[in-house]
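To begin, one chain is listed below as structure tokens, in the form predicted alone.
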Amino acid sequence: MNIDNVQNFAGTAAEFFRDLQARICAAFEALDPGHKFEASGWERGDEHRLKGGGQMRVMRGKVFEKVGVNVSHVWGTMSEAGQKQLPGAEESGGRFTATGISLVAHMANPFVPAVHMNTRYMATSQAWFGGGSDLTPTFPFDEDTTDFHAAFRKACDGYRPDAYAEYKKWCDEYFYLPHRQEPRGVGGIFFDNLSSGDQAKDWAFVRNVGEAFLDIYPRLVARRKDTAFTDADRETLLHKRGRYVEFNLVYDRGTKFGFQTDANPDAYLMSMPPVVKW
């Protein structure tokens, strides 16, 4: 694999992820008047085995109790333990490149669903894409679930006819808590190790996944953010968040990858809710 081609493409992908980050943050700020994202950049120094960095954007508002939208672009050499977890890393001697966007929103109103979205490009001795988005309501509404899935079905149908069924099933199986024997939420799509042999087509799909998220989720927030709720509803929300924490600390690949690559812990633990109960 030509390392210059990998780095050039990773730079192009990172530019898109930064642009998507800016547009998502603008849409979220419009839904939460008077509140703004705080941005903080991070970068690895010359002495570090990793190079590159990223930008965290976090907002704590009235509608979005805590939302983080992070972009990173890093490269270097993985730890020996990390090499065993990433396809092609042992063959590349641990050298890797990674760029992506990751988002988690925890909402103040129990009737607005929490959401996760990420898309990424990874390269070792192989190169591939991954990502997806899933919805985690405390109180599910069939209308919201249907509209959320329809948005991602449209993105998948533009890629190949059977993609939605495959990636929905993958999402249902991945975002599942075995120790609870329950799903984390109402699903969405999830894909990984995506490398069809047509990088341009794969990359167009990944971009469309990001655009589908930007189209549908703000509409769901607008639909539910002013719904009246009780203290009991809020209590139910806080306990639901406990399930979210359990999944992200025990099973989530992104969290594990952050630990393995010695990335910024504030960034890969951004998904933790601000208040939670068990």
The other form holds:
There are 2 protein chains.
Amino acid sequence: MNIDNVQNFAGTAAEFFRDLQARICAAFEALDPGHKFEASGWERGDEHRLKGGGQMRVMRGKVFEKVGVNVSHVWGTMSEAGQKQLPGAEESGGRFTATGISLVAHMANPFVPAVHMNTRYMATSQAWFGGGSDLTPTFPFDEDTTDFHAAFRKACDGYRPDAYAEYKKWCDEYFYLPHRQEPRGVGGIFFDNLSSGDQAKDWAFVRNVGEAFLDIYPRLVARRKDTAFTDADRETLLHKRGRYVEFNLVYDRGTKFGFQTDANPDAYLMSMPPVVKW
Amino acid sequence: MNIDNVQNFAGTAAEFFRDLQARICAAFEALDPGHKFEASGWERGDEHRLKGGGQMRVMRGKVFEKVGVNVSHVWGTMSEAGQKQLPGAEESGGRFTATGISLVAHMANPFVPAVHMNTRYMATSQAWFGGGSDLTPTFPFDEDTTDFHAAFRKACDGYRPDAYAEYKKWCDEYFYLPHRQEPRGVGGIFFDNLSSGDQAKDWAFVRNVGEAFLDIYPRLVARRKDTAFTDADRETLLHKRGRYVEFNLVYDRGTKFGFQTDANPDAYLMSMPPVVKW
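Given the form predicted alone, state the structure of the form predicted in complex with a further copy of the same chain.
Below: every chain and molecule of the assembly, starting with the one above.
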């Protein structure tokens, strides 16, 4: 692994993630007239042995009750605790580069599904991609589930014939609450440690996952956002969100990793819903 | 450790916990006219290798927005995963007895502090007590903090001169959110693995902790429950509760233990606040 190549590629990837962030935010703002994302940038200084930074964008609107779209690009030397958790990090002496986009949307209307999407590039002495997207409706509609899966299936089929089946299964297994014996939602795709040996091909797939998200999710929002709902429907949504909190704080790797670092809790807890009931 | 003595003692302890539960619930109902606790019992059958059961009592009132008071008494043989976490359990071949009372109150008025109290008796090849109580105000009042601590200090001073200082420190260390770099609240006492060799004396202390709670907390509720508050105060409360959720799902031993067993999630997640914001 040539470190200059890694840094150059990470820069290219970060540029794509920033562009995707801008396009996603524009699409979401178009669906929620009168509301805008608020951006806040952050930087890592040398005192953290880390460089780079990122930008959080959050909108609290009428349709999007709370949505966060974060992009980050961080590199440097990670703590020893961190090294044990990341493939190839002990071999690189802790040196790493990471860039990605991460998105969670909690919707005001109980008939609009919540959604998560994340894609990322990681490099230590190895380099790989990870990511996925899953849909969490309170009241599932077969039509939405079918269309959501079809969009990601298309991205997967362009990559490798078995990819969709594998990544769908991985998603179902990952987004599951054992203590409730229930899935978080209706699934999607999930993949990690992706490194086929053909980086250009892997990266095209990862970009297509982002594009698939941008293609399908705004359509689902437009389809359901004006559906009439009752107070009881809204109560059901708020309780469903409790499951989301339980999953993210107890099981989600990204959130757990955040708790173990000195990262900004507002960033890795951006996924928390705006209002929740138990 | 004579197993018959253990079982007899656990039965006596459970009887005390049930009586304490009844008295606490009566005191809380008196402070929230027109509202009553709803009780639901549960039993463990042989298919779980466990026997015994418990009773959850929950009130969703006007003053007590959500309060749960649970008593349980369970015995049998625990899973191998569980054995590794409990002192003396490998030596007992997994046989154990556990009984305790557990209480969490989330209050409607932002000026009434939330509270937690738990005391328990555990026996494997060893036997010990654990417990404590801590106060989580959104807007702390020195008077409340002082009175709360004084009540538990009195219980501790009757047990051992250094107990209060030790158990206060343990509480401050335990109820701390490292990722936020902030304490959960204003403390109280916390103790575990308590076994001085004089079981009668230890048990008297544990009972006094319960009595101290019943003495002080209703007085704090009465003192603050009619304080006028604004929508902004209530918002601050709902965000403070987010910290409570983060602590319980990420750090709390009892909750984590619940997630790792096949216990009823409604029981170990009784501590979740009724409404939360992030």
